[in-house]
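In C-alpha cells, one chain follows: the form predicted alone.
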Amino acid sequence: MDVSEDLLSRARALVGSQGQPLVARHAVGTAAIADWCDAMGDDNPCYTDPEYAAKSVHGGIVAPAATLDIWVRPGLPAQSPSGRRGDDPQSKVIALLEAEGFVGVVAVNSELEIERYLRPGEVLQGVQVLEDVSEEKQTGLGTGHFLTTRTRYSTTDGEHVGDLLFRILKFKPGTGSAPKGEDSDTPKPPPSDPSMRPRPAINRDNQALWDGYRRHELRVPQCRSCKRVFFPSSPRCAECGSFDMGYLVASGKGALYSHVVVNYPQVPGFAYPIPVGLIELEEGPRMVADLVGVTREQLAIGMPLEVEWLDSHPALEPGATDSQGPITLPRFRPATPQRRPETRRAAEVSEGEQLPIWVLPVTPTRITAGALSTRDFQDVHHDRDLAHKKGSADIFFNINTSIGLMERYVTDWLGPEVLVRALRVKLGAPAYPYNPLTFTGSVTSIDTGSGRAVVEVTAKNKLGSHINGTVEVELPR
C-alpha cells in the first residue's frame, strides 16, 4: 500500500463517525447579529430594530438564517495548541491530511436548511457526522481530497433548529492544473494595469473637476451667472456667455442613455472588451465613462447607474495637483438595488421573474469583515502572506460571507419578513479583492398556495462564476 492509499484508508476509517456535541461558548447576541449585518450591508430591521421586529412575523429580534452555523464555532483560541480544535471528525481528517502536505483549504459546497430562526439569548449546539472523504482529485487549485460533513443544530434544551451539509477541499499548494497552452499565433492582450493609460490633460478649465475626482467627488461644470450645469468643461457658458465658471458636486447617480462595447484597437491599461456608456446624470448633463460589473447582454437603456472610483495613476511628482499628480477616474456600475420596505405576497411573484443586477465592490476590508463576523479565523481570509503560502493568489471571501450576501440579495428584493427556509450554494472562482461580483437571479418556482418559492442566484467576476446557488423562501400568502 503506497502513502496515498494508506492516507485515504486512515481518513475513510473515520467516515460515519460522530463528534461530541459542540456547545457554543456564547449565546446568540444582538451585538454579534449587528456585526454580521454591518459586514453584509444588510439593513433588514427584523435583525436590529426591536420595535419593528416585535410587530413582524417573528415577534422579536431574530438572527439571519445564514448565521445558523456560526454560533458554535470555537473562535480564535481554537487556532492555539490549547484550543478546542481536533475534537470533531472533520478536524481529525484535516490533521491527517495536513501532515501529508495538504495544507491548502477552500470551501466548495454549503447547504443550510432552516427549521426556525434563532433568537438572542439562545445557546446552540451542533453534532457533526463525517459523511465522505473523496479519493485524491486533481483540481485547478491542486491535488487534494474533498471532505463532506453534516451537522445537526439544536438549542441546548434539545429543540432542532436546522442542518448543514458542508464540503471543503484540502489540497497541496503548487500542484494545481497547469494552464492550457496558448496558440502561439493568437495575439496576447495588452497588460490591463490602469496606470499604463495615457494621463489626462489637466488645465485651468477642468482643474476643479479633477481635484474633485481625487476626493471622490463627481464635480460637473456650472455657470455661476445663470446656474446652467453642463459637461464637458468650457471656459464660457453657451447659454448666457458668462466666463464665470464654477462647479456642482453631483449625486453620482444617473441612467444609461446610450452605450457601446469597445474591442479594438487594444492598448495597454484597459481590460477588453470595455463597455462604455453615455450616462445622463440626475443633474441633467451627460458624460461618457466606463461601465463596470456588467456585460453587453445586461446593458439596457435607462438602467439606473451609480458612480465608483478608480485610483488609476500614482503621482509623478509629490504634491502635484496637475497632470503630474495622482489621477482618479469616475466610472459607473449598475445602481445597488434598494431594499424593499414591505414584504411581497406570494401572488405578487411570478415564475421566471428576474431580480435586478447587483454589482458588489470587493475590498480587503469587506473580505476580512465577512470572515470575522462569521467567526471564521482561517488565515486565508485575512492574512495575505499566509494565503500565498497556502496556494492562494490573495485573501478571498469565506463561504459564509458569500451565503450571507446571497441571502441579503434575495431578501432585499422580496422584503424584510420573507422567511428563508434553505440556502444552497456551490462555490467556483474565488472572490479576490478589487474584483467586483455581479449578482443576478430569477424565480425558478412559486407555489402561491403554500407561499414557497425558489430563487436561483449567480454571482460572477472576471475569473468566472463565484456563486451558483438557490434560496428557498416562504412568502406571506
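Positions refer to the first chain, counted from 1. Small disclaimer: the values here were computed from a predicted structure and weren't measured. Heads up, when I say rigid core I mean the largest set of C-alphas that superpose within 1.5 Å between the two forms. What changes on going to the form predicted in complex with the partner chain:
Relative to the superposed rigid core, K462 undergoes a CA displacement smaller than 2 Å between these two forms. Once the cores line up, the CA of L112 ends up less than 2 angstroms apart between these two forms. After superposition on the rigid core, displacement of the C-alpha of K227 between these two forms stays below 2 Å.
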Contents of the next structure:
Amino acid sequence: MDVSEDLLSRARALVGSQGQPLVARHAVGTAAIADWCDAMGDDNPCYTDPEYAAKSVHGGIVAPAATLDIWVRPGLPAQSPSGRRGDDPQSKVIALLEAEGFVGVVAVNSELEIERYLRPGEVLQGVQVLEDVSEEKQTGLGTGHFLTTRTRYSTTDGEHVGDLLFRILKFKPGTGSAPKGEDSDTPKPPPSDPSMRPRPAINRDNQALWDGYRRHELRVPQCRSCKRVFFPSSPRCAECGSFDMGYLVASGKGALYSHVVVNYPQVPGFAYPIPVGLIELEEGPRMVADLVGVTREQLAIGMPLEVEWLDSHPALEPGATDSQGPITLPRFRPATPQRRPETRRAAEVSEGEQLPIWVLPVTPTRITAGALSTRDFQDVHHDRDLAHKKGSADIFFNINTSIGLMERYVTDWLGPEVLVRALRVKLGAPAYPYNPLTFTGSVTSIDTGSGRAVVEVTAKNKLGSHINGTVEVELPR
Amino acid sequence: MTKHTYAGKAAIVGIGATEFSKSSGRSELQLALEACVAACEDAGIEPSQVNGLSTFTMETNPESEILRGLGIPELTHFSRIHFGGGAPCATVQYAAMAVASGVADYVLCYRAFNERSGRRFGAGVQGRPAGVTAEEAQFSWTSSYGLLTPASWVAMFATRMMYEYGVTSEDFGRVAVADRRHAANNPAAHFYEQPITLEDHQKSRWIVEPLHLLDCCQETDGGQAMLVTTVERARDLKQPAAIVEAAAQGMADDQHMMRSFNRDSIVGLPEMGTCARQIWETSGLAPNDIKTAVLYDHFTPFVLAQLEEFGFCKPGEAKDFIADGAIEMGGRLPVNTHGGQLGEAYLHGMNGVAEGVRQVRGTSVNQVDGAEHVLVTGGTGVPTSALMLGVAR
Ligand SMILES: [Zn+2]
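For the form predicted in complex with the partner chain instead of the form predicted alone, what are the coordinates?
To see the whole picture, the full complex is given below, headed by that same chain.
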C-alpha cells in the first residue's frame, strides 16, 4: 500500500462520521441582519422594516436565506491557532491531508437548501457530517482531494431549518498545470495602467468640466443665460449668444447611443479590446466614455447606463489643475437594476426570461464588509498583506458574499416576498478589488402550479467566471 | 439657386504622381517636388511658369521649399486648406478661383507624405503632449477614452448606421470588394492583381468593431500633384482639359473633426450635403448625368452615406443601391475606378482627383463609357470638399 492509498483509506475511514453540534454564540439578530443587508446592498424591507415584514408573507422580520450558515460560525477568536477546535470530521481530514502536503485550500461548491427563513431571537446549531473524500485528482491548482461535508441546521429546540452541502479542494501548491508559457510570437500588449492614457487638454473653455470630474461630478456645459445644455464646451451659446457659460451637474444616467470595440492599434493605458460608448445623457447631450462590465455581445443600443469614476492619472505637478493635474474620467456601466417593489406571480414569469445585466463595482470595502457581515474572519478576505503572503493577488470575496449578492440579484428582480428555497453555486475565478462583477441570469424552469422556479445566475469578471449558480424560488401563484 | 461665378473658367491640365509605396526611401519634400514636376511635364509647361500653390494645412512641405525646388521666381497665390483628408477638392477649388480671377496663371495643387514609413495617422493621437488649443481640447473628449484614430471615430457612426438603417458589415464589404476589383486592373495600385471577395472582407481581423481591416484604407508613401489654369490657356497645352464645372467646400451643423456626435442624427454627412447642393446648383447637373464617381473611401461606411448625400439614392437606401454591383465596373455608377484609397493608395484623396481627370480624358485603366462629368469628393466625417470635372466642349 503506497502513501497515497494509505492516506485515502485513513481519510475515508472518517466518511460518515459526525461532529459535535456547533451551537451559535449569539441568536439571530436584527443588527447583524441589517449589516448583512448593507454589505450586499439588499434593501428588501422583509429583512429590516418591522411594519412591512409584519404584513408580508413572513409575518415578521426574517433573515435572508443566504445567511443560513453564518450564525454558528465561531467568529474572530477561532482564527488564532489556539482558538481552533478541530473536532469536526472535516478538520480531522484536513489535518491528515495537510500532514502530507495538501496545505492549499479553495472552496468549490456551496449548496444551501432552505427549509424555512430564520427569525430574530432564534439560536441555531449545526451538525456536520463528512460525506465524501475524493481520490487524488489533478486539478488546475494542483493534485488534491475534494472534501464534501453536509451540515444540518436546526434551532436549539431541534427544529430543522436547512442544510448546507459544502465542497472544498485541498491541494498541494505548485503541482498544478504550469502557467501558460509566453508565446514569443505574440507581441506583448502594452501596459494597461490608466495613468498612461493620453491626458486631456484642459483650457479655459473646458476647465470647469474637468474640475467637476475630479470631484466626481458629471458636469455638462450650460448657458447661464438661456439654460441650454450642450456638449462639448464652447465659450459662446449658439442659441442666445451669451458668453456667460456655466455647467449643469448631470444625473449620470443615460442610454447607449452607439458603441465600438477598439482592437487596434493598441496603446498604453488600455486593456484591449476595449468597448467604448457614445452615451446619450438623460439631460440630452451625448459623450464618449469607457463602457465597464459589458462584453461586446452585451452591448445594445438603448441600454440604460449610469456613470462611475476612474481616477486615472495622478498629478504630475503638485497643485496643478490643468492637464498636468490629477485626471478623473467618467465611465459608464449598465444601470443598476431597480428592486421590484411588488412580488411577481408565477404566471407572470416565463421560461427563458433574462434578468437585466447587473455590473457591480468591487472595492476593498465591499469585500471586507461582505466577509465580516457574513461572520467570516479569514484574513484573505480583509487583510491585503496576508492575502499577498498566501499567494493571492489581493483580498477577495468570501463565498457567502457571492451567494448573498446572487440572492439579492434574483430577489430584487422577482420581488420582496419571493421565497428562496435553495442557493447553489460553483466557484471559479476570484473576485478581487477593481474588477467589476457582471451578473447575468435567466429563468430555466417555472412551474406555475407550485410557483417553483429555477433561475440560473452567472457572475463574471475579467479573470473569468466567478460563480455559476442557481437560485430555486417559490413565487406566489 | 446660386452658381459659383468661377465655375467652368478653370481646368486641370496636368497630373503627376510618384510611385505609391510603403517605404519611399526619400524625403517628403522630394516626393512633393517629383509629383509637381510630373504634373508640369504632363501639361507641357515649365515648373518655373507656376505662380500659385495650394495644399493642405497638414502638408509638411512649405510653399517656400516648393518655390526653391521648382525654381519658381515668384508666387502670387499660396493657400492651405485645413481638416486633413477633407481638403483635396478644395485645393483645386482655390486654384480655380485664383486663375479665374486673374490672381495667378498656373497653380499647382500638391500633397506628399511618407504616411506609411513615417508618421502614421492610423497610430492615432497618442504620445502628443496635451496642449490648450481649442482643437486639442476637443480631441480630449475622445482620446482619453481610447478613441484615438480615424477608424475609431468612424466606427461609432457605422454602428449607428447599422442600427438605424439595417446596414450590415457585408454592405460595407461590398465597397471594399468594388475598390479592390478596380485596383486589380491598375498597375499603379498597391493591390494590383489582388482582388478580394466578400468572404475575405468578413474574415479580416477587427480593427475597431464594426470595422474590419478591409474596411480601412491603406497607408501610403507618395506624392500627387495637379496643375490648374484657365480654360483659355488650357487649349494650348498637351492634354485634354478637365474642366472644373463646379467645386465646393462644406462644413455644417455642430461640426467636429470626424466626431460630430452631438448632431440630431449621426447617420448622414451634412457637410457633404452642403457640398452636394453647391455642386448640383453650380453645374446644373443631376445624379442621372453622372456615370462614374470618385467617392472618398478612408473607411467603407461613409461611401454609402455619400451616395445618399448626393442623391444617387434616398437616405438609408445606399445598401440597396450597391447590392447588385452598382458601384463596380458595368454597374449603374462605378465608384473609385482607380481602386480608391483601399485599393490604389491613400494620398488624402488627391489620387482620386487625378483619377477624375483620367476619366474625363478617357485614359483610366477602368474607363467608363460616356464619363463626361465626373464627381470627386474629399474626406468624410470632416469639413470637406467636392469637385465636378467635365470634358471640354
Ligand atoms: Zn444661451
